[in-house]
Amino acid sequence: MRYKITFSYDGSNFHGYQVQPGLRTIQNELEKAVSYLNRQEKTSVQSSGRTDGGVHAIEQVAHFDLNIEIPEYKIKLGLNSLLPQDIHIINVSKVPNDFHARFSTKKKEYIYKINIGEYNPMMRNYIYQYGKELDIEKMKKAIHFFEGTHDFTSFVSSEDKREDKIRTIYKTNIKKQKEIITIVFQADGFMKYQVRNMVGLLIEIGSGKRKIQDVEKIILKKNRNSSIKIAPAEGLYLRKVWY
């Protein structure tokens, strides 16, 4: 039986999603809990994608296969009783065996939060504490250059070995509420460090260090060595995944 879970997590104390020997990761915690439910048989949990250390998720999605049929509400209760408090299962549903949390994905949305006001130690793990003014109107004009289908090689980590760096960004948005700026990217998929590099460039534009037109120029370069300062992990959230 294949089950789909929607879950949230606080990434502050994790070394990312993917299992890494000797390190605390979200996937490791999930697989320990799911394996316990699956009659102590080691069980893989496949997510919609990997998030880096310090990155959070509001609605991440994953799937796993159980040898026994268990009502969805019991799986939710069981997993939440076994998981640490920084991971929470929101929903569980039975899905067809050809469903795949990663390969069945249609689009994803990430948001990034920046504090341009006074440093807030209580939110240091959840909002990037930039602490300086940014020209949000310039950033709003610049972000639209990311929309559409592009080769995003200039914004991808060299650690990402996928040959195809072409992605389609359907929607972008920047809004400000008091001293908090929220940046939104919705696309058919994202690669390692892509969102954080795009945000890093927008911050440089908002601070006057780069021009609005630099977005288009850097995209066209298709060169990872574009000297973009990557934005810190703590402001980034996977908000939603669509199937």
Second form
2 protein chains.
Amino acid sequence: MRYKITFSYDGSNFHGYQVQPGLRTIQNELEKAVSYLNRQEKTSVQSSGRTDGGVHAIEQVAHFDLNIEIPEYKIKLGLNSLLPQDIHIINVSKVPNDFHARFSTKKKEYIYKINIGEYNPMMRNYIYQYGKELDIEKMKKAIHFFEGTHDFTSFVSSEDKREDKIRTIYKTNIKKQKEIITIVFQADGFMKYQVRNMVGLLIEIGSGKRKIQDVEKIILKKNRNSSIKIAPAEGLYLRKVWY
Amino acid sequence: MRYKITFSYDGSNFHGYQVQPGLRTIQNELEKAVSYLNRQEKTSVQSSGRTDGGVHAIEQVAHFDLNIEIPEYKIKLGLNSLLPQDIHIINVSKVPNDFHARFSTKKKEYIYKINIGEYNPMMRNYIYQYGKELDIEKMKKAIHFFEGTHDFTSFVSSEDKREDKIRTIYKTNIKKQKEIITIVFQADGFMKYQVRNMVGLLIEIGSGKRKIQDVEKIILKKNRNSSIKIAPAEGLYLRKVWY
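What about the form predicted together with another copy of the chain, after the form predicted alone?
Time for the whole complex; same chain goes first.
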């Protein structure tokens, strides 16, 4: 019996998504809870992809297999009673056995939040407290150069060992509400640190340290020596995964 | 030299505002930082009033006296570098010696936030996660009965020993944005647990457990045995203090 779960989490107190011995991770907490429901049998939980320490999820997706059939609403209630307060199951649904949370993804959206106003202590783990003016018009022009199919090697962590660094960004957007800037990226997939490096470059453009044309130039370089200052984890949210 | 500070704090990890030996409080942290600036001389910091553990402030106000004159922007920088990440000084200004953060207040505003939608792990310390429907039209009718000058004994903690429990509520408001309800109270002053008990009663009215007329009835009773379920601290914010 395969189940798909949609869930949110506050990444502040986790060492990222993936199981790491001795460290508190989201996958660890999920697998403990799901295994308990699955008659104490060790059960793996496959997500749509990892997120790093401090990164949040508004609607992350994962799947797992149970040996027994349990009504979906009971799985939701059961998992939410077993999970810590910083992870929450939003939805549970039975899916065909060929559904795979990682390999069946069609599209993903990440958003990044920047506070250009006064430091806000309530939001210190939930937004990048940049605290200075940014030229949003320049950033809006620059972000369009990320759209389309590119080799994103220049924006990917050297820890990401996947051969293929070509991805397609379908849609981008930058909004400003009062003193909060929200940057949106939709793509067929993202690699480690990719969004935070793209945002880092946009911030350097908005602050006047770099030019709009640098987006294209850095993409074409295809190497990670462009010395972009990576944007911090706390501003980043996995917003949605499409199948 | 008397200085007025406007500051914000995340109340989640504090045992309230007031100094308590051995416990982390906002006043403790402020007095440590201010005393350091004041040539290591123990200096008291007087706020507009206390807030309880878990309660936040968007613009709290306090005053203190320094033996030396320091430019206002330097006090702001100095205090923010000394204070922990969950307190932030927004503004510093020199004030006449008869200014008193507590006794000179003219008006205060508190807001209370309720999430009637799905539990949000990112907001677990910053909103009351009620998670069920509330009849906002009933609540809007009910809140008007709090306006004006009343004896608020029925809504005040028995720990509040002040004789005079008469206060004037100048203005109230209830807004709903998506699944977040924000309740606003402006008054000449508030007593311990008063806002959280008023909100508790409004929630009981919105959920159908009590009637709109109960606001007036409970005010007139003038005793704390009305068994209102107090609303939790994490939804409450001191928003502004007027002088």
